[in-house]
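Heads up, the chain below is alone and in the form predicted on its own; it's given as structure tokens.
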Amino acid sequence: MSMKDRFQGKDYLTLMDWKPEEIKYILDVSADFKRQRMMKQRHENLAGRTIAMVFEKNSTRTRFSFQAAIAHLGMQSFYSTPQTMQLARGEPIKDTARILDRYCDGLVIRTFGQDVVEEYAAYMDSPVINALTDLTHPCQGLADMLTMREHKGKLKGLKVAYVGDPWNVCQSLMVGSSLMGMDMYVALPKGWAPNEKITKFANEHAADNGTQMVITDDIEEAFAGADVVYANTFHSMGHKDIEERKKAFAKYQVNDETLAMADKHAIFMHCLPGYRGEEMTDSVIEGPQSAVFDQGENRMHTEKAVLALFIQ
């Protein structure tokens, strides 16, 4: 079986489902699509296909990047929310899934529970693509790794320092780092921690690769010599304890002083939306080390690769 054939018709639910060489291949395809886009080359190759998009959470980058990627590939997307579907009246997911499967060639879904994505996948023959759950954000993970590879020339051997909510973005980055040979340090106040299942996976694969997966409350330890400094909001979608989180995470802000703890050639990343004055300062996101908007663009290129590889 060729590398390309490994993906056809499969679901893309989490980075944990894929081997390092498969992730590398997706990144290579993403980079090629980006090159084509920069050269203004057309790459329609899935004309006539239709993609359902069901988003339970608000979205800017994920929605627009997916819809642009779908259009660039010659497909058509249909966007909806559960509130405008019969799901709002209690129709079971398994019924919705089987109907969408008769109409569309794939589903892009953004929701809360990972179990919701998995239920759609269980009842659909066409690919289901996870566009974010509370557990994981595998499309963001690909964009993050493509951005790192572009700016640093490699993934293996990099040190990534993360500050912010230990939520889906952090957890996907932990998985990606552990699989692709990067050291990752997550700086958090005591009493906060990533998901236990994700942490176990990341620790095991980091150990297999001889890399570090460290959860620490010491920002200096996390940032020292880091090649990538990654900030995220202190309060993700759905969290009610916003003020408590702001207070607990306040000393983990990425500003000129803390960024200087990292390698002088470090890049700054953030998945956005970002809150200037909380997890980062304006001087950092607008500064010369920021790769944030390259990172945002790369959402489209990596999602395009997933669509092109997975949709039959």
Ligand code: CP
The other form holds:
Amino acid sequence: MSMKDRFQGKDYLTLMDWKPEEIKYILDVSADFKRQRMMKQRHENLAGRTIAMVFEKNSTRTRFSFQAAIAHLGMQSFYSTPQTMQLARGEPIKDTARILDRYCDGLVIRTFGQDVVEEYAAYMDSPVINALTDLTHPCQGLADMLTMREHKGKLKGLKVAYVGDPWNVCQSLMVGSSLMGMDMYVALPKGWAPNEKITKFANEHAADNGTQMVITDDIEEAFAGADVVYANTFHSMGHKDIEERKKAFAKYQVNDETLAMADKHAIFMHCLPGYRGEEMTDSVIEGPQSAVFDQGENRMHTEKAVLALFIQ
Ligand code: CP
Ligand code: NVA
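Other form of same protein, the form predicted in complex with phosphoric acid mono(formamide)ester (CP), not the form predicted on its own:
The complete assembly is shown below, putting the previous chain first.
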């Protein structure tokens, strides 16, 4: 089967489902879109298609980048929240999924549990695309890797240092790093850890590739010589223990001093939204090493590639 046919009609629920060469291909298609190649054959058949977007959590980047990508590809999106759908009065997901499937050629969904996106996928023939769950953020993972590749010219051999909530974004980055041959160091206070299943997957793939996947409470160990310093909020959407987290994570801030521990050519990345004065300082996000707005832009290019490849 040719590479481009491997994705058609499939779900995009986690990076764990894809091989390194398939991820590389999605990134290549994203880069093509970014260079504004029209690739008519890939998306002429998408004109007039419809994409449902159901978002149970707030979003700026994911919502608008998908809606822009959908419009650029000649498709139309319908955005809704579960609160304004009959889901709110208890209509089961399995009924909602089968109805949406009769109207739409794909579903982009942001929710809490990974089991929710899996249930939609089980009841829909059309592709289901994960726009963030508590477990993973695979669309962010693609944009992150495209940004690293653009700024550093490669993925293999890079050292990525991460601070922030060890959740969806971190976990997709752990999966992506372990598959694509990057070393990843996650700096966390003692007592905090990423999901066990993700950690096992990342450890096994890092071992196969001879790369590092390290969880450490030592920010110096994590940042030393890093090519990419990645920050994320200490308190993701849905967490109630915000003050406890801010206190526990406070010393894992990317500021001028900690950024200087990394390679002098390191880039600073953040999935955003970010909190100046918590996980990063204003000087870092606004500084010369910051790649965060390229990274935000790349959400649109990678999502366009996912739509063009997966939607039939
Ligand atoms: N990075 C990201 O997913 O941002 P939004 O929450 O604004 O979509
Ligand atoms: N970890 C963050 C990412 C937001 C894009 C959250 O879940 O809130």
